[in-house]
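The form predicted on its own is given below as one chain in structure tokens.
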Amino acid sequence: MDWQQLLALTPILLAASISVILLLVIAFVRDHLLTCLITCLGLSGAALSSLISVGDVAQQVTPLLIIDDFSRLFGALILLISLISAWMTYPYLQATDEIREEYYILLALAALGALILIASNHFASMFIGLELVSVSLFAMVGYLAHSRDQVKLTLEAGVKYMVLSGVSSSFLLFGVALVYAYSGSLSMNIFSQPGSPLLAPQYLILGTTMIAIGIAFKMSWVPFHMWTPDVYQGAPAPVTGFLAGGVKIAVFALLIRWLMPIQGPYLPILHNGLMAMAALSMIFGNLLALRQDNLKRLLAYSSIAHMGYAAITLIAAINVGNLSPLLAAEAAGMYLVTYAAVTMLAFTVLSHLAAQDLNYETGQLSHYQGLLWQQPMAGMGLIIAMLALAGMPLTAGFIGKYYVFIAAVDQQLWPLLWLLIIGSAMGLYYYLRVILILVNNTPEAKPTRNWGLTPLIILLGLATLWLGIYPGPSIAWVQLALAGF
């Protein structure tokens, strides 16, 4: 390994120092304040130094990593997640009698194995990668358990997620035997630069299918969904917020990576599995959050449908025939850019309310009733958030849902395109069902000052908003980031 190499590694190796550096001054020093800090220093150090090496020459570094562009700007939105995370972690922990600085030593484990995720190019490190961010959520999720009221929820969340990612790792980790028996190689380039199979080609589709499975755990994509509204529920708000925005999101842009150099003659195997989760995933993502009565596991169904919209245009970009696929590679840019800024808003809001009473963390809508005018800051965040992820116009979710539509109009697949619209009315109904909870004032309705994160929602208020009225830069960022591909 050279110096450029090692350069090319800043951000990740900024993120690996976080851990060891809370880890002795926690054993010096037990200070709530000086550790989450330093835990933001570090990660802006880390989003910093990624976004000033962006247009370097790409470096592959060992065979497991390559640091492109690619890596550079998704892993600086990956560590902007995290930097939100820890900041709306601060307040959440200072109300417990919890314990309260590890917890930034695992969320630091967790982005820093998102950024590895995201620069994979080898089965191995992705494995790595995806364990580093399992293994720290199984304790980030329960991390409450014993000093919550919902002692039972926090547990069933921590346990149920532990027992199905330990089941999708397995299926991942044989998926990824199949493949290397077929192929002899553990590269990822192994499918679109095919050489001389070891073994008959059942072997690779087995594989493929078994990884496949492993990674649609991850993304929440029906049939593989059944843990995402119980973990939504039982988890620390804050923990929730990573979870939808930074996990889904890394490991959907190693999807973009590892899915669209893909040919041969199986892909249409592949292009029909994922059409048919994407279906699954709009169809019963939206059904089921119309019958939800408790706003974080609505947010999970919604983020269950999200997901299926997300994988059109994955789908869009490996189309079988498709000459150009850069328009559904944009497309899918750009969706994690705005999902990822309106999912930190709406877990930021429920983050500072939880702070104050977990009745509105767990407790049912009802519990938001006249929010609007005892709370107009939080009130308004979450409305802002619920608007987006209907995808009204001048809002991110806007943005993101018009270039899934001309993804799939451009790919002709019209199916999805219509699963798309028939869900999106749907989520029309659910949104604006929370928006008027919201704003119905009641006698008990009255004013409260509470500022907690209040600065951090209106700075992803505002950053959803201009995702929305200008989104020109963001599209600019994306298309940069896919250059090399």
Second form
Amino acid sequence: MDWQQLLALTPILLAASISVILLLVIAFVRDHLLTCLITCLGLSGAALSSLISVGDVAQQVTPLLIIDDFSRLFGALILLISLISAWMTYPYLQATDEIREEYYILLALAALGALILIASNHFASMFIGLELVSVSLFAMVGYLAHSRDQVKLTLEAGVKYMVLSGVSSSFLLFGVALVYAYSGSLSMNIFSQPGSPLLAPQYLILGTTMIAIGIAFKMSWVPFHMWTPDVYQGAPAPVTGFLAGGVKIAVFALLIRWLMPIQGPYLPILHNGLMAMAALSMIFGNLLALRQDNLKRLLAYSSIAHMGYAAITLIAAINVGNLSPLLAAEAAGMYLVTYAAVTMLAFTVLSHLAAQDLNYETGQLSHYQGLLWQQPMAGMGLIIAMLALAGMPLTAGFIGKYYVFIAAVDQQLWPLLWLLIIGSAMGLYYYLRVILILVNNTPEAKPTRNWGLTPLIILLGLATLWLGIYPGPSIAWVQLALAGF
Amino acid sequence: MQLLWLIPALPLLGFIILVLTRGQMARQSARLVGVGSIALSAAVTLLVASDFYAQNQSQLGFTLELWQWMSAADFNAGFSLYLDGLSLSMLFVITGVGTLIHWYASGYMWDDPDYSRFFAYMNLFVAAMLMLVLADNLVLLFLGWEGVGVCSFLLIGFWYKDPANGYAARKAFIVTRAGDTAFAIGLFLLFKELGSLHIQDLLQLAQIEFSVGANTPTLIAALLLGGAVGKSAQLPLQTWLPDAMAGPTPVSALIHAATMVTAGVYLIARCHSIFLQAPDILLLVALIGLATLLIAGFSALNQNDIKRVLAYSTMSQIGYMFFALGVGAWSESIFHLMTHALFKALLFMTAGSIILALHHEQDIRAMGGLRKQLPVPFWCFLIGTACLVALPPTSGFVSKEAILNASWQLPIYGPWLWAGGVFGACLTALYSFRLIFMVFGGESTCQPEEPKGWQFHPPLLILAVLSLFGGLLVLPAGAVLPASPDGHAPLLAELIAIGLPLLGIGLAYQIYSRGQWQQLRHAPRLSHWFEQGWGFDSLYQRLLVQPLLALSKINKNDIIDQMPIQLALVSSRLFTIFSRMQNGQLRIYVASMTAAAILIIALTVTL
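For comparison with the form predicted on its own, would you give the structure of this protein in the form predicted in complex with its partner chain?
Once more the chain from above appears, this time first in line as the rest of the complex follows.
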């Protein structure tokens, strides 16, 4: 490993050092604010170092990691999401009597895992990244097991996530083993390598399928989605935010990197599998969200549907005979960026509210009645988030959905497009229902003043609108990230 | 000339002011705005007209482009106004007669609680009507066309608390809508065939592109005629006009006598070169006019409501205008439009005075002997009737004789059409003087209180003078429209045409003057049939309304709507089913995950 390669690893090293530094600091001083500030500082430092090196030559650092503009830019996005997550955690944890400081170590580790995931082009690093994220999240989901009234839900969510994640990881690992048996290599670039003359290509197909199953669990694609609503509901709001924003985006970025260069005879199988999962996710996600009376579960189902929409871009990218997969990849990238902004906005509002009143944490929609009049900023933020999730024009959600549309039309994926349209129509129903509840005032409600996360809500709300009104810079950003492919 | 845009803009401004103040304005101010805007518009019309004559542009026409309205591919329509002899003639009628009627209405409606709403609608109507006649293209014309339709609806149903008025308003709107639909289809077809909706271009293109009597121009002309008969209450879409009398009397005078109902005549005159390429339709126009004027004449003879008599008479007079258009007497038709606007507005407003004097009594059987008690209305009504009957030397005589004369000139059908027209004139005399004798003649039976004041008598008197001497006016429309047939009918024919109305008067005197009409029940059934407007209403009721209502009853739950409703139901059912699967039990989750994985692996390996 030479100097250049070490330099390229700076963001990952910085992110790794956060947890080490935190461990040391906590050993001497227990101070919530200090811990949070160190985390934020470290994360922004890593993000900056990642952004500064954009445009440098792509570096293959050991066979495990590749640091190209894609890793740098999506890495910066992940670090930004982690930063927001740390920010929204602070007031939330402040309101509990739990031991707070160790949470940030877990968050930093999860961010590190996500960074590795994005940069990996080797199954070993991929697995390390994935597990780093998952294991940190087990603890994060169940972190408040001692202090909250909904102990059972939180703990239950943590355990469920751990068990199911373990099942999916076993599939993934077995798949990797099969691929290794066939090709003798753990490189993710499996399809371009000559296979073993001894074994039938079924090994490769089977391996790929099992890896895909493992990843589908993380993406909560139907039929591997069962954990999503329970975990979303049970986890503390900031953790759910990171789960929905950070993890999904990191795994999806990995998928883009893995599937984009695919060519060859194995395409139709992956293609059909993805297609089925996308279709099922759109149908089930929207149907299950339809009459949901719990906001956190509703957001879970909505994220299932949204991951179904996102899958369309992948299908378009690997569609047989697609001569310009970059358009589909651009759509995928844009979808991730806009989805990140919207999801973080929604969960910031939830964290903001949950830090004040535990009733909001349960997610029961009835507690949200007349929110707009009680806390105008939080109410507006949630309304913008709902409109964006529904794909209303002038919000980030519209741009994302528009890109999915273009990608689907470009590859003539008509059945999926129809499902997308029907799903959007159904989405309108349940998102607007939430808005109606937020707007519908109750007579006894009084406006309350609570600064809390309001600045973050305003920032993210403006970002959501800005992405919808003036998407030019973010499109250029995504195109830059994809230029290497 | 550049002030042309002010003519429709001023009434529109009046409307906006009246609407924005939402009836909070004092009556005096509302009157000032409502009447003043029309009066100013009339003044601007005079200014523009003097400019027009000074520049001698009667041949060329003047276009004032305001702004682009819509533009799509090779279609574009602008907010452009066009002034030529024809539209100037219409401007005179609308703003001139309109001002007098507004003036009169400011007194007539004084006690109404919705005074300012009334003037808001009236101003909007005038604005729309002016837009209609000034439109440079057919799209803008259609805007005005629909605008006057809406205002007519609003004003017929002005006293909306009585459901009958609302019914009349809906009837008028829906029946004319049938015609409007034909009109709109005609516009689409015109654009498809000629690629433009700019009226002046169309007139030239029609002559170049269409051959005389071909199918396309015939179809287009027939569709345009459909719009015209709807708006002008001609056969077969005439049934709405008598019911439209439910509105306040000034509304009947302005909309349902002087201006809106003549829009159909204007439309045909405006598109004359399209109709000239379709001689069959032109003949049809004449026949529709003739049939309507006769049917309406018989109906008028059997009405007992003073306003309904006048409504049928309006229908019949517009029949004359259509008749004139059909026989090629284009400018005579517009001339008759103008004189009719004058004397029919006079008749309606006088009738309004009588109705007010009798405390909203409209039945002529309850009137009688009003000659001495209401001298001013009597003389005004007499003058109006004389014009209507076309007694020389009134304006009505000048215009109607010109039409009959022109119809005689028409080859083949000429004399037959002429005979029908002359018979209609006799009928007109009969029902008009029936009205005079029944209302003003005989013994006094009631105690009228005549409304007096500067809002009642001056407009009546001005209109009376204009009606008498309106025949001397020369309209600038002639330069725009095709020339009428030359020559004169034989002297005998002319004498008959003059004499027959006199015969009708004599007959009316014989029958109605001494109250003998009460014995006149020889043919009660026929008379009743005439009174009901020849049974068109019940015919349409059976033929169209009832089947439609039956259909709508069948489709009460909207069959098309069932699809989305079912979709919603199915979705909501599926939600219930699927959420039961989401039961929170870890073992179920693991099992389903594993099952799904096994299924996928099996599919992958076997395929």
